[in-house]
Structures are given as structure tokens and as C-alpha cells.
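Presented below, as C-alpha cells, is a lone chain in the form predicted on its own.
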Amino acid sequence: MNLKNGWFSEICPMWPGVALSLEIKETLYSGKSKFQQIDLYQTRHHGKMLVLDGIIQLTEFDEFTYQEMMAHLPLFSHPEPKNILVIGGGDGGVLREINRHTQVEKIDFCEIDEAVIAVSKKFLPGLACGFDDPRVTVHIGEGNGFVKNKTNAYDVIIVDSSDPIGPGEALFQKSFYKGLKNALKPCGIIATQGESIFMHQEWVVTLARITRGLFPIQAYANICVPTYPGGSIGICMGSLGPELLTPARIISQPLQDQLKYYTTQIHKAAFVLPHFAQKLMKEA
């Protein structure tokens, strides 16, 4: 039980000896799906918070940092993204950001746990609005199996996975990344949740090694998310053609005005890693 005396504490074997605690006003939802425990809390200072199997997925306070960068880094790296696949991210936040790109024509969305979508639609409408766009087609199922049936289908694939425990474990394997590559069009790009350079260095190296072995262009971005352990999370990217370190398209002012985190400058800066992380990338 992670809830005690009005505080939720995230305690996970992936980061031993560390706990992140937030004060809770009330529990809005608590239930177990076929795949995982789902909890939705109203926090004292961070708005609503979604927790899966005891691990914080997002808070309304800072969710925009992750959602914007997961979507806009790969989409602005591609000169003409039209067909998009999103795997995971049942809250709908990444979809919300993709929907801002008017040149996108089709978005396939694959989520293993439809209960997460249902909870998000009920309690997190500011994120779940991403499902309302008519370009979005929802597929309930396992992402690994979904991409195996796709070839030359997508310009950009975004994998908004949970950590490599529970249902998200299969999305961190080389076989899955081979499937992602096969599902891309000739100049396609992937962007996957890449764990933390501070908390999960072995996983960072593993993902960088996998993508470097499969893609001619590989890069790793680091972004700030205050309510994640360590305060940051990575995005592991691979490209079959387009450069990743600088945007391929100029962001319009109307779109920029809708955002809180992503800018052209932040796009470039996200790939500037501290020296120890640069050494991790060399290990890969």
C-alpha cells in the first residue's frame, strides 16, 4: 500500500532507496484491470495524478512537459508526417499534442489496457480529449503484436510505454524495435520512452544500443519532468533518414502559442547531454 497518512509514496524496485511522495486530498478511483492496478488521486498541489501499479504516470501539474516532447520532437523532426502510430499512453496526452499538427492525416493508437482509457476519459478530460479527433483510430491490444502486422505504414511511431515491468516489459526488447523499424516508411522516425539517465542507466544504454544497431541515425533526448524520480526522463529516437537534432519544419506562431514546453530551441537543447550521459551513449 503506497498511501499512508494522506501521502502517496512511489516506491519501486527499479530505483531502490528512493521514494517520491505527494500529498493527497482524496482518492478518485482505485481498481484493478486485467493487466494492472489503476489509481487516480486528487493531490494537494499537483492536480489529479494517474498511478499504474504504484508508479506515477502523470500529474496535471507537469504532464505537458512529457506529452509535448514525446509528440513534437519526432513530428517536427519529420519533414512531412502524415501517418502516425502511437503505442501506449492510454491517458491520451500524446494524442492531444499530435492532433495539433494539421498535416497529419491518420493516427493509429494501440493500447493494451482499455481500462486506462476509460479512467482517463472520466477523470482526465484535459488529456483524454486527444481521443476526440476523427483522425484517431483506437486499437485495443498488445503493441508488439500490432506492429508485427505492419510494413511500410507509418512516418512516425511514438511508444509512450510504462516502465519495463508488468505490461510494458515487452516494449523494451530488440524484437519489438525490429518490428517498429519494419512498420516505418522509408524516411520514418521512432520515438520511445527512454527511461532516466540518472535512475536507469542500464536501460538507457540498452535502448541506445538497440536503436543504434537498427537505425542509421540515433539520438537520445533528456527532458525535465519534476514528478518523475530523478526529475527527468529520456526519449530514445531512431531515424531512417531525417536529421533529429534540429527541426525539419518551422513551428507556426499559432501552434507555438498553444504550447508550454516545446520550442525550436528546446528541441535542439534536449539532445545536449551532460558529460556522464555522453559517455553512456558511447558505451552503446
Given for the second form:
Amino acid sequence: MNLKNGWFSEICPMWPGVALSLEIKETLYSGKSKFQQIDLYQTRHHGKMLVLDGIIQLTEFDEFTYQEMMAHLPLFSHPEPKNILVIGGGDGGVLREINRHTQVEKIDFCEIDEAVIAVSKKFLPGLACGFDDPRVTVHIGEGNGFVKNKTNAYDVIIVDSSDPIGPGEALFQKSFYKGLKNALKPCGIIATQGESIFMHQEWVVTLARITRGLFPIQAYANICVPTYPGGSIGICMGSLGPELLTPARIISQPLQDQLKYYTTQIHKAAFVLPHFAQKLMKEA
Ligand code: SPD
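Having looked at the form predicted on its own, could you now put up the form predicted in complex with spermidine?
Complete assembly follows, chain above in first position.
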């Protein structure tokens, strides 16, 4: 049981021997969907928190760091992103960020668990605010199967998955990445949840190997997320054309004013890795 004496502790075999604990004021929702246990807590100091199968997906305190970078890094790396696919991210945070891009014309949004969308719409309106945008089409189903039927369809694909245990597992396999590549237009870019350089080095290396084998340009970006294991998480990126390390377009002032984390400087800095992580990437 991860809720004890008013504290939630995130205990997971993927990061043995360490647990982040947050003080809970109230459980707002707790239920089992077809795929996973969904819990929504009001924490005492970090706003609301979404937990799937005992693992923290987001807190209102720091969700902007992850959602902004997952969306704006690939979208600003692409010279003209018009057709976008999002797999996962049923809370809607990444979608909220994509919707800020006025040149985007069409967004396919594929989420396996419609209950996550429903709970987020009810309890996290600050995140799940983009589903009614006329550019968005929601597909409920498995991401792997969805991309298999797509060829030459998207400028940018973003995979906002949970960890590679439970429903997210298929999204960390080479066959899935082959499907992503096939679904991209010739100059397309993918950005996938890339785990932590401190806590999940095997996964970071595995994803680097997979993407390097499939894409001419590959990179790993680091994001600070205080409530994720080790305080950071990565984005694994692959590109069929555009450079990734510097943005293809400079952000406009009105869009910059809406954001809290992403800037042109943060875009470049996110790819600057500590020496041990550079070595990991080289050896991958
Ligand atoms: N260890 C948790 C990783 C969760 C990544 N996905 C979060 C979804 C937020 N939109």
C-alpha cells in the first residue's frame, strides 16, 4: 500500500531503494480502469497529483516542465509542423501545449485508456483543456496498432507514455519505433518519453540504440521534473531531416509569454548532458 499516515510514497522496482513521498490532503478519485489503477490526490503542497498503478504521472506543481518540453522541443525543431500525432498523455497536458502552435492544422490523439481522459477532464481542467480544439481527433486504442496503419502521415509524433511496465510497455520496443518512422513524413521528427539518465540508464541506452539505428539524427534532452524519480526525465528524439539541437524557428513573444519553462536557450541547453551521460550515449 503506497498511502500511509497521510503520505503517498512512490515505490517501484524500476528505481529500487528510493521513494518520493508527498503529503496528501484528500483522495479525490480512486478507481480501476480496464488497464490500470487510477488515483487522483489533492496533495498538501504540490497541487493535485495523478497516479497510475502507483506511479506519479504529474503534479500541478511542476507538470509544465515536462509538458512544455515534450511539445515544444519537437515542434520548434521542425520548420513547418502541420500534422501531429500524440500517443499517450491522456491527462491532456502535452495536447494543451501543442494547441498553442497556430500553424498546426491537425492533431491525432491516441490514448489507450479513456478513463484517464475522463478523470483528467473532471479533476485537472488546467491540463485537459485542449480536447475540444477543432484540430484534435481523439482515438481510443493502443498506440502500437494505431501507427501500424499509418504511412507518410505526420510531421511530428510525440509519445507521452508511462514507464515500460504496465500498459506503456509496448511503446518501448523496436517494432513500435519502426512503426513511428514509417508514419512520419520525409522530414519528420519523433519525441518519446526517454526516462532518467540517473535512474534508468539501461532504458536510456536501449532507446538511444533503437533510435540511432532508425534515424539519421538522434538526440536525448534532459528536463528537470522535481516530482519524477531522480528529479529529471529525458526525451528521446529522432529526426529524418531537421537538426534537433537548435530550434528551426524562434518562438514569438506572445507564445513565450504563455510558457513557464521552454525558451530558445532551454531548447539548446536541454541537449547539453553531463559527462557520464555523454559517455552513455556514445557507448549506446
Ligand atoms: N515515471 C513517470 C513517467 C511519466 C511520464 N508520462 C507522464 C504523463 C504526463 N503527461
